[in-house]
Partner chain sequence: MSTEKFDAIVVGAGPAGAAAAITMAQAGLSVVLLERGEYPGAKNVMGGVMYGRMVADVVPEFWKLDAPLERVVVEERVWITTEEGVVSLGYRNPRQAYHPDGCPNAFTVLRARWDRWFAARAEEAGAILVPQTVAEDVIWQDDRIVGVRTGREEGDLYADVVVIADGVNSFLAQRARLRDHPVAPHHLALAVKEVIGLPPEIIESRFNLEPGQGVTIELYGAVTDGMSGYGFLYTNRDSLSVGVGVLVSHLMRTRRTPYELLERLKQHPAVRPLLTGGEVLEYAAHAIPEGGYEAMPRLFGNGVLIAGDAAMMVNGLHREGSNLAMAAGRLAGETVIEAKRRGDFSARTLALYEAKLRESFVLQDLVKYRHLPELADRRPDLFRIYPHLVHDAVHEMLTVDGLPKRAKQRRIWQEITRRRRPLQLLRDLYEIWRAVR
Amino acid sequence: MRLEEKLYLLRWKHDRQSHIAITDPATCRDRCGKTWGRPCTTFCPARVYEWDPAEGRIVVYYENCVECTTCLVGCPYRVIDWRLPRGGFGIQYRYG
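Going by the form predicted on its own, give the structure for the sequence I pasted, one chain, nothing else.
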């Protein structure tokens, strides 16, 4: 089973308030891209983080987050502020 097929089995209850924030966008723009190639855009299995070259910033699609917290470990500058979604919101796992 492909990753996209597994992600399709998940259900979310979306909140209007993001539980993810980039605390220092300048670090992503000026340092991380040159040194690390913005790894958050590749290691997140749900593709929550995407580099927008026109705006020069990371766009966060928090609605796709599967709450694996990989971003907390993988961000080389620790500029991702990730918190659990508010009560009642977030991902609902099925089938294990």
The other form holds:
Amino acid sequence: MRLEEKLYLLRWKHDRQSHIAITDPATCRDRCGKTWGRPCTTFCPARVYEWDPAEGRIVVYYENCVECTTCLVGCPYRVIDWRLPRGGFGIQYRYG
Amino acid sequence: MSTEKFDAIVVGAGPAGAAAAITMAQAGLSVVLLERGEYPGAKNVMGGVMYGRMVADVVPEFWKLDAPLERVVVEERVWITTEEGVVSLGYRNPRQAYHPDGCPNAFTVLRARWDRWFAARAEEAGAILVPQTVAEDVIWQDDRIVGVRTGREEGDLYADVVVIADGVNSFLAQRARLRDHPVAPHHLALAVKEVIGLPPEIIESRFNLEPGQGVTIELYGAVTDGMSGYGFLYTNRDSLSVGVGVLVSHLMRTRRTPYELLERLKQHPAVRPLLTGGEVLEYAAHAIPEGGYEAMPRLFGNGVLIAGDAAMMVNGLHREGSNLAMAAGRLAGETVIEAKRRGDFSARTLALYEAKLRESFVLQDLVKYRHLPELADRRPDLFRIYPHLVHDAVHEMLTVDGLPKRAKQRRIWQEITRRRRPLQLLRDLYEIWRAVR
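Now that we've seen the form predicted on its own, could you pull up the form predicted in complex with its partner chain?
Below, the chain from earlier opens the complete complex, with every other chain and molecule after it.
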């Protein structure tokens, strides 16, 4: 089963504003790319982070976020500014 | 701005927070229980095993109520896996699945349902549940915490004590100065899981169960693909929970994706037939605090206590967490009740919380396994080497090919020492023993 199909099963209440920001895109491009290979693009279970080689930056699909909070810890340079979605917004598990 | 003051504000309506709220509300304290999800459980994920004793400590005889138990665990299996094989260990005794008073020892739950039910018990006891509300910060008055700032308009709430139970990677723990540094990647596991729907009769025939009975399987070895962690497969009433969790530090290093790891586990020859015909109902992911005792925050301060995942209260080896959370939540509640009696909510009185935890299994178990997280991070190879050795040894003994058993033993020992020299073996065994003794 592909990840897209898995995510399709989920229910969110989407906020218009993103709860995630990259504070220092240059670090992703240079230091992290060289040293770590941008692990957020692989460990994130909802593929929120994707490397855009043309733009030379990480694109953040915050609507996919399932709020596992791994990226708070797993970004080697801590340049992901992840905040809790506003009350009532974000993922709403039906089973959990 | 509302100036009403409560006895306690509990942040997070999971097992820890709800247990604290129930305990305090039952004693007549005024309690607000904040939950950032649409309903309690909306944000919460767990493999799925809940422990009856710690539930009953706050909701007596809950099994006679309408609690959303999925299945009572009557059999626990551990599967040591290689790419294709399994060495299985198990314990089954349906009669002993209950404590003498009828309380189920362990049962499976789906957290979105369970947490809603459990938090409703807090409401029933008189706590005010406020969902869809994020506690963004604590409110200080000099060196004391006197409330929380919520994301709502005019959303400042005041209380004598704030009980922080906002889960893994607690934001409030740092705001309340109970934790100085963020959690480290080797102190966190990421677990992904699926809930797979199947008719109850099929589950019962596949797992050799009567209606209402359940099985847990933990899978070690190849299923984590060289990373420290384990997979799991639990039976619910009309679904299975199947998932896998590994250390974030290892995911960073190997650059494996968690969802591919889960697909791989589902395709394991011993797992696949159990899932056949099932319909995936939900995919979920959650971080698990695995740092143990050494990575815990301070547990109390002036006007504040912390419990559950927010305080690293997970015993990874025994897949326990919800029980530690509920016990800690209850003890936090009892501490606040005592503090109110004394009229002192400073750290001096709230230190009683830590003393209570030290007397209980919560801190005793966390102290016992305090060296295990370090070993798990440093030696993911143990999860690869030993399952293979065990598997090959069992395979050799079970293969009837005319070779005498003594020769087989010799061959097994040769194979073991070829892959792991006796000195390394001894060192590994010593390290493991030291971490779990």
